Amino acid sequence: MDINVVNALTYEDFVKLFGNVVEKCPLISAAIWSHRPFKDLADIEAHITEFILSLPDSGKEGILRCHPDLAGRDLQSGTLTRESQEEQSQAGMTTLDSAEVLQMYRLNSEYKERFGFPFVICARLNKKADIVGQLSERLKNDRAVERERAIEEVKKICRLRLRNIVLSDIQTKL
């Protein structure tokens, strides 16, 4: 997609294509919309980033709230948007066995208790053995480092989201 086609969306388009980068935010997309013309797709993406990094610690935690847990209540239920969906799918948390689905509703569940949001790792860039490892691992980190880590990996998930859309045809989206 052309980065023309991009800066002529109107608003409510754009929101509507962009509003799911960073998971059920869509308001992130809303703010960066008055920032066009973008030169390119790494120009909005410095823009989704620099909002992001803008907040305050409690804001970015609102942003890691907004995600689900990896293998969870939404998966189960078939209520997770359809980018997670794809990634979970993609990372084989779809198929986890009921031993594997108790792990992850054990692990997740510390995890939140730990640090008051969920767990955050960018699914499509790992496999469920890694992912679990990383959960487990990441569950020593103190909250400041952890929250940071979390914002990396939601940083990730955007970079390949915004990817997917500008790389694929906008009239497919909208």
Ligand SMILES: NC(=O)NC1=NC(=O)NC1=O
Contents of the next structure:
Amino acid sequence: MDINVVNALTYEDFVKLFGNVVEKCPLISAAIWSHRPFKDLADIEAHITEFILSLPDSGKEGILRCHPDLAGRDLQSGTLTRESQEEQSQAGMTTLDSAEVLQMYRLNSEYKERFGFPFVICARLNKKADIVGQLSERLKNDRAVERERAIEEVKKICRLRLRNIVLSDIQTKL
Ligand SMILES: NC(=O)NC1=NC(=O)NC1=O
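The structure above corresponds to the form predicted on its own; please give the structure of the form predicted together with this ligand next.
Let us now look at the entire complex, which starts with that chain.
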């Protein structure tokens, strides 16, 4: 997507296009719109990252709480966002057997109990085994370390969603 096209978008169209690059946090894209003109996609990403990192811990945890559990209730009831549905199915979360669903439920519950926010990982970059391994491993972290680790995953998800928007736009143009 031509960055000049992005820079020419109205506020409403910008938020419509980029509003879910951070799961269920359209306010973030709305907040960075005023920084246009953007040099390139990396510049948009940098502004989003700057916004997230400028938040207090409670704000960062608020972003984490907007993320649906992997293989959780939203997946089972079909209420995931389009992006999340694609990501979770790509990571094999839609083809778990009942024992694996129960294992994810138990680990996610233990994690949420310990940290007060859900386990977040960039599903596109991980397969089922990695996710279970990471979830078990990261449970051992202390809260501050784990909060930062989870925000790193939010940034990876955001980067891939931003690129998806650009690529899908180019495909429609071809
Ligand atoms: N709890 C999560 O990590 N959720 C997700 N990660 C993704 O990459 N997509 C999700 O829905």
